[in-house]
Amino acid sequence: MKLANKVCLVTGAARGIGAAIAKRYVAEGARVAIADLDREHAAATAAELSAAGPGSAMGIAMDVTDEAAVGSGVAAVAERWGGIDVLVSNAGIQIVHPLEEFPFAEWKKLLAIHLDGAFLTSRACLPYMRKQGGGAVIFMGSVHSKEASPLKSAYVTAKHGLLGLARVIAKEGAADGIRANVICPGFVRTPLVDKQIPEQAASLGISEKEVVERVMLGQTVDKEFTTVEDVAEVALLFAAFPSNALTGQSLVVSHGWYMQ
């Protein structure tokens, strides 16, 4: 097993991509802390994954924009399992508006969850990784870490910012064996994406079918959504990679939408 006894913290993991990553890690023998605003759902997901094994999981409540909540949550995981080996900063939201109509409060909310969350969780986990001589920090970016789309000024800004933060961590952490990388999925059919379809249809004045076929999948090679399992496989690669040969990098998982 690639992650036997590794301690992993995955934020936004009660459902969607985060839950799929947690499931993949547990299947590889990891001990996974499922951090989410929804404590009950996190605990239920953790119980389900622990029952499936061979690894185990625990659910914890965490608001990734709250410095104290992040610090206490990370400390609780490290105390229970003896450290932190892998951080997956996955918590995120989507808000769409034309730039001129984007409410400042919503701009700040989105950036706080994506960027402040990545910063605070990384800052809290890094000392444990340094102490034990290594670790992996993984940010959930997006094709929008590389490309822009209308209506998504805050999201595109946040996802671009994660690339810079990961590269800084890769350089600062290298001497202690700490790697930092970014996963950049295309459109993954999750509740977050489903919510965007009618919103973008209304904003762009097109049908929901056109949003899916033209806006979301129009630049893929096969008109297919990326799956949560696809993303989880890349998260496993980054978590289990054995050296600093793979650090400060981003990997696009998008059925060919955006090719580097």
Ligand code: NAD
Contents of the next structure:
Amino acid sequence: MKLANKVCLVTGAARGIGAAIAKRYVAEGARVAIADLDREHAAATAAELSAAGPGSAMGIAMDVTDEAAVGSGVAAVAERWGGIDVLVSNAGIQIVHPLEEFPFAEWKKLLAIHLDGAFLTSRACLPYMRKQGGGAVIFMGSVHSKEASPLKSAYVTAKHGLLGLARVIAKEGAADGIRANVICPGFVRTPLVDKQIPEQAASLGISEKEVVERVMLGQTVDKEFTTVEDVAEVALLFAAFPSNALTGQSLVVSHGWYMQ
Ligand code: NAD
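Output block for the form predicted in complex with nicotinamide-adenine-dinucleotide, input the form predicted alone:
Then the entire complex follows, led off by the chain already shown.
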């Protein structure tokens, strides 16, 4: 098992990509804290994963934009399980509008969840990783960390920003064996994407079928959505990588949509 007894904190893991990463980690023997705004769903996902084993999971309520909630949530996990080995800052939302119509409050909300969330959870976890002499920080970026699309000014800005933050952590953490990486998925069929299909169809004046076939999958090599399992596999790679060789890197997992 690649993560036997490792303590992992995955934000936004009640459902979607985060839940798949938590599942993959538990299957490799990890103890996983499922931190999410949605307390009940986090607890239910944790119970399901613990029952499957061989690792275990617990749900914790956490708004990643709330400094106090992040601090107390991370401390509670570290106290219960003796440290933090892996942070996956995954919680995120999508809001689409043309830039000139983007409400400032919605711009700030999106940036706070993606960027403040990554900053606050990293800041809270790093001292535990330093104390134990190593750890892995993983941010959930996107192809939109590398590429732009219309209507997504806030999301593209936030996802580009995560690359910079990860590189700083890679440099600041290196002396204590702390690595930082960004996973950059293409479109994955989760509630976050399902919500965008009718919104983008309305904003772009095209059908929902065209949004899926042209906007979302048009550039892939196989017209396939990236799966939560594809992303979880990359999250395992970064969490379990045996050296610092990949630190500071981002990896695109997009069925060929974006190649670099
Ligand atoms: P999702 O909507 O299915 O799940 C997101 C989870 O985050 C939910 O459980 C939600 O309750 C939680 N969350 C939202 N705000 C939160 C907050 N303030 N504090 C704590 N938890 C919060 O989304 P998903 O598709 O699984 O996306 C997960 C991550 O992957 C996001 O960062 C997203 O930007 C990124 N991503 C998704 C796709 C995709 O196509 N789905 C592609 C690339 C990147």
